[in-house]
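First, one chain by itself: the form predicted alone, in structure tokens.
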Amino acid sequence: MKRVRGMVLWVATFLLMVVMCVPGLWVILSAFRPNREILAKPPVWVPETLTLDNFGKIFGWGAEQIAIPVGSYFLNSMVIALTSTVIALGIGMAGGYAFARFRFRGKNSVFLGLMLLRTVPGIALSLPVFMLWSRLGIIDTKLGLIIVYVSLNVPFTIWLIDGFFRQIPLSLSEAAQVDGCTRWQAFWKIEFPLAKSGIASAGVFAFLTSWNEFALASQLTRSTDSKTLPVGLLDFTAQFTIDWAGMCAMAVIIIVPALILTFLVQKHLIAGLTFGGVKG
């Protein structure tokens, strides 16, 4: 009976993974196919021809070009995502350490308030943020998006990093201070290395949130100077047609940096997600 149950669970998991992966695989394949093959009826499931022309067109290579500044969008996304992630991690480390190690008045209330802020969907903030940003004159700027993404990521990074610092015995830091370390040295030499997996996990999630976010970016950006890649996908739509091949090629460009980052930190990411899950 247990073996049958295990087989059923395996088959169900396999089918679920197929359902989750097929749309992504279809986008990747469509990025290397001509538009006529994507629009063919009945659908062409197995590609007849694979080409790099779609990438050449969006980057302005070759005879056929598309007047979409993909390079500028990519640079904007990278600057905004990296800057907001670094700032959110810095604040998250300071806040997470403070909540894990110190006692102060209103600690639980402040922590609960941060978590409640995280429950508010970003799209619900689009109108008030737009009105406020317009008064401050930072609509259609990288700075405006960076501030928004830092605000969105800080509660999550504080919550996640706080949990990891709580798992580290305070006695380790105290022993280091007894041996002559300052509190700052004890943090960097003892506690930070032990919590780096959790910090890496928080960084990956913060980066992906900023890199993939569309709703707020579409409201707060207008020009090439600040548009990100997800917003730039709308440039492939016209009144009566959609360039599916170009859109899929740009979607692959969005996917690749996220995959590379996840691959580079996968060791820390897996350790971070499982840290504290098994008790000795």
The other form holds:
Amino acid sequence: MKRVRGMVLWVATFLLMVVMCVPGLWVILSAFRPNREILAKPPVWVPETLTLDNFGKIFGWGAEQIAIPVGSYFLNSMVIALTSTVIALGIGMAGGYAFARFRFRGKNSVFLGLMLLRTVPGIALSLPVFMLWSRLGIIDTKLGLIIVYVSLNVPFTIWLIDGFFRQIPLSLSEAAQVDGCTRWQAFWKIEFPLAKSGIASAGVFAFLTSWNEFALASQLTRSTDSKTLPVGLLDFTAQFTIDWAGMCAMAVIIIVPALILTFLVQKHLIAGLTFGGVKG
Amino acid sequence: MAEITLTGVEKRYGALRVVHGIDLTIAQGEFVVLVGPSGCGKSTTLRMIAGLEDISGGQVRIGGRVVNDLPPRKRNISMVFQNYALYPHMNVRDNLGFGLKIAGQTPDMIAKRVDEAAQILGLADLLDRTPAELSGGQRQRVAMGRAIVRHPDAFLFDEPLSNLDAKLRGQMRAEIKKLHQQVKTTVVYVTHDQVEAMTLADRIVVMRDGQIEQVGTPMQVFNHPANIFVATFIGSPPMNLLPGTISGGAVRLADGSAVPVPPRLTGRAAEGQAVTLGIRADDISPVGHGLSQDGPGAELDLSVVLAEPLGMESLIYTRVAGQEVQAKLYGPRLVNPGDRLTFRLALDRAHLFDAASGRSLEAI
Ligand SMILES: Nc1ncnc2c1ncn2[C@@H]1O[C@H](COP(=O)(O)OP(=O)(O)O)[C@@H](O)[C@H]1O
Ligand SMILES: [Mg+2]
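Having seen the form predicted alone, could you give me the form predicted in complex with its partner chain?
Shown next: the complete complex, the earlier chain at its head.
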């Protein structure tokens, strides 16, 4: 009976994973196939030819070339995602610590307010943000996107990090202070190391949000000064054609750093998700 | 090592006062236990001494120095917390050495002090484990080790044994006592357990509702409770209380019977005053089965309501003047409910309190 149950669960999990993974795998596979095979009718399921031409095209070492400044896009994406993540983490740590440790007036309302901010769909903000940013003259700048991403991510980082600090008994910091630490030292030597997995998970989520975000970035960027990789995908669409192969190759370029990052902090991420998850 | 002095120390949370002006002097090297029911302000008082809680009024001095505005790290005290508060991400060695490292001691010095503390507490084999790999008793020892490595002016303990099972608690109690005899540092120890207070303290401070009810050695507090609260809080089972009035040098109980108490007790009482007679279970025993058979006493024929045999002694529930009273029978002897026995009340060990204020009427 138990075995049957186990089997059923296993099959169900497998099917779910297939459903979730197939589109991703298809994109990765298509990145290594020529355009005509991708568009073939009836579809060619098992690739007949595998090639690096699509990447060659993008990076400019193939016979066929399309002018896409993928280097600039990559750099923009990195700068914007990293900067906004670092800032969101800084604010998240300060805010999370404050919510977890201090009593102040209106604490619950402020916290609720922050959480409600998360319920506003980003796209609903695009028009007001566009108007505001153009007044401020920060359309098509990295700064403009960084501000947007920081504000998108901060409620989440505060919420997650708050949960982690809450789980650390107050007496640890007190013991450290009795042991000779200032409050600041007690934070960095005791509370920060213990909340590290939570902070790492918050960082990964913030980074991925910024790294993958498309809707707002496509409104607020124009040129190689600020265009990010997801927006760069649009460069593969011309008036009447879409270069699916190129687009898929570009998608792989977007996916790889995200995957690497996730693997690097995987250990923390699992601890983070389960640890933070039970805080109630 | 240092003397700790509290003068008029108060703690307020907004309008709520939880500690009402405490005056207390703890001598250098003394072991003082703050005891009282949960919520009476013991931890708050201790945390004000530690610097973990702001002092709303009054003054705390450690070694002659006013510390009201000093952060914990400048008070040179160490503290053992109820949940031990060991740093989970450090092994035992680093937990012990943490304070010394923060203070900027050399690695040699730290190693020497850590080894010394590990020796005293029998932690030498556990130095490389993390707190998660230790049993409750071992964690408790590490917490104590962390307190002693720094050679502070005073140790503060906040209910350090309440997370241990009964057997281990007894063991650790003895270890704490031994430790104090060895290092002779001033100790302020908080507990709600009167047995811990009696066994550990040089002096007991009994607290209730943010106030001190009595300060004294365990024997003073046990033999001469200042009021009804202390009388019933210290000692187990709680002291029996019988309401009555003073009448011709005796206490007339509710049923009209007169209990002739020693003049020492009635010296400060007026004729006709409403009083409460207090007498411990140990001092009410069937004739021939008590602790002391001489001295002034009164004999009463009482019937047994319930008997709880405990081996060499039995706890007997009976009634005096319509009031339930607990008595002790020493020696192995079976008694049954309904048995009628002659009990002897050792009146030289009785206590008399003013019924209105609860204060002891004993002339000391
Ligand atoms: N932050 C606080 N705000 C309001 N009241 C508090 C706070 N902390 C403690 N108290 C109250 O102070 C009283 C004393 O608490 P405490 O010193 O912890 O008692 P004990 O250690 O004797 O059990 C309790 O009634 C408690 O409810
Ligand atoms: Mg307490």
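Model, not experiment: these values are computed from the prediction. Take the two forms, find the largest set of C-alpha atoms that superpose within 1.5 Å, and that set is the rigid core. Residue numbers count along the first chain shown, from 1.
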Against the rigid core, is the Cα displacement of L9 between these two forms at least 2 Å? yes
